[in-house]
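The chain below stands alone, shown as structure tokens; this is the form predicted alone.
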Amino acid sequence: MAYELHYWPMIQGRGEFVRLALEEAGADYIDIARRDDDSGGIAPMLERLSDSTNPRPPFAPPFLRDGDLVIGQTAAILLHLGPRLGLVGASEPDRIWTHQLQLTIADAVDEVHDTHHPLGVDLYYAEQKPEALRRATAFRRTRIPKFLGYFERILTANDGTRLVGADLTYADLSLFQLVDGLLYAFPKAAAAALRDAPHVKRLHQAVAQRPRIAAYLASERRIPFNEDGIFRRYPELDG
């Protein structure tokens, strides 16, 4: 049975980290909300989110259905998929370490989101521009270098090309997506930080050139970055 991914059909968002793992593994999956037949669209996703009979409902998308199992939260989905897709090491320490790195990437993604919505998601960007500029300035100056510097240190301590062990993991794919998003949203600040993180830069380039990932990035399945997603390009926030 194909995996079913439920996420908004108009943005990459947090669902993209799951898509990259599924695409790299060549897994059979259905992006439910992007289907245009009677079984697709946003309605099935919203129905699952609002199902009062489900004792273990997901809080929000993305969530994945694998047979009778429904899993919410990006990091939890990847924790489940990693061994099944061959994208995590076999040992428990490797699995936990990979999961820890994924959670750190999730922290970075949350901070990216807060640069354009520092006061809350119920307000438009235009309603919080002064606060967004202040938050983005701090994020550019201290947080981007801190996050990328951390992953640079992890790569250096390993083999320089992978975050965990010798083989590609879902954490490598997620770091690619984080860097790709930063280069879109903060092209000047991200490029400057990457000059001090050469291993991170090379990993980003190497992942983009992997055959299945390259094919995915060139396909219509890859939703372009846009100003409705997490990574948004507002030039004034890039300094």
Contents of the next structure:
Protein chains: 2
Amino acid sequence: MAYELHYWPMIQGRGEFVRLALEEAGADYIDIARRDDDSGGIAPMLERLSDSTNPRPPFAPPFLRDGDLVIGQTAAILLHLGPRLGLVGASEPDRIWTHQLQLTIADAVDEVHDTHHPLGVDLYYAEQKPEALRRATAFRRTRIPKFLGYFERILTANDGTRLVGADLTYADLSLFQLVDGLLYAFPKAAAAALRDAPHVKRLHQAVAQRPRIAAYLASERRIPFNEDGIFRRYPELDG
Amino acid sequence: MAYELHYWPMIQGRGEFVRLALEEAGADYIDIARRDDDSGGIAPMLERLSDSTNPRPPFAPPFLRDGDLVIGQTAAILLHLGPRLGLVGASEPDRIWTHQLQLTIADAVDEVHDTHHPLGVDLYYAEQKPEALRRATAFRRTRIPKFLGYFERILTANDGTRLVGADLTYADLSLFQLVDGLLYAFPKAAAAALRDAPHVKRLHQAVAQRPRIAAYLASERRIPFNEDGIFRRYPELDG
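Can I get the form predicted together with a further copy of the same chain as well, since the one above is the form predicted alone?
Following is the full complex, with the preceding chain placed first.
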């Protein structure tokens, strides 16, 4: 049975980390809200979120349906999919380490979101531009180099091309997405930080060239980055 | 061999979620930075963070050493400890669901932190008070009720006393800590929200009365809440 992914259809957002894993594995999945026919749209997602008959409802999108199981939280979805898609090692130390890296990537993603919404999600960006500038400045100067420097250290201590072991994991795919998003949102700051993180830069390029990922990125299934998502290009925030 | 917990010694912070699990289980552990003798302090933690011989270093505290394994990220630590401490069910659906709840609690904790540091951690609270007030107002009005309402729904759909199944899990302990922190930081707003979440309120009280947790909370091992931690009492932010 096909996996069902439930997520907002107009943005990459947190759902993209799940989409990339499913695409790399060539998994049979349905991006429910993006179906072409009349069954598409976000109504099924909203229904499942408010479904009072489900004793284990997700808190928010994205969530994945795998048979009877409905799993929310991006990192938990990848924890579940990793072994099933062949995107994590077999040993328990490898699995917990891969998950730890995923959670650190998730932290970085949260901080990206806060650069344009430091006062909260109930206000538009236009209502918090001076505050966003202060937060984004600190993020550019100290946090982008810190996160990318950390992953550079991990790659260097491994084989230079993968975060964990010899085979691609979902954490590699997620690091690709983090870098791709930073290059979109903060092209100047990200390019500068990547000069000091050459292995991270090469991983980003190598993942983009994997046959299934390249086909995905060139397809209409890959939603372009835009200013409703997590990674937003507001040039004033890039210094 | 005893577990080694590495975390800042002056705050509950994210380490507290790990401490509560270890305490409830009566596990043999050493809170490294809080040892009474000359071997205490944060030097061992900082050394491990910068240890270039560890190919799998944590990004930040807290981290746990379990034999040869060093695990960072609070939720990953609990994922590892859960089965070992008897604080998670045996089935895979129970485990992924417990983890999903933990990640949602972690999201709430992140949002608490942002109420006093909306512009970032490189500035003091005193330098971002107006912005903190705006962020905290939205957090109080919409986010506290949303998070507590979600957990109320989960508890009600389960047995009314536990988040998952019939036995206590690390997610129950973490929900206790979230509620305890909200009652410290936002006493008025949290009390109001708990009136609409009676099962959450009772879970908080019941966990506090468990023998090992009660002994822990009464001991010097429990660091008092303070204004260097995640949950800070700034009365102006409680409306």
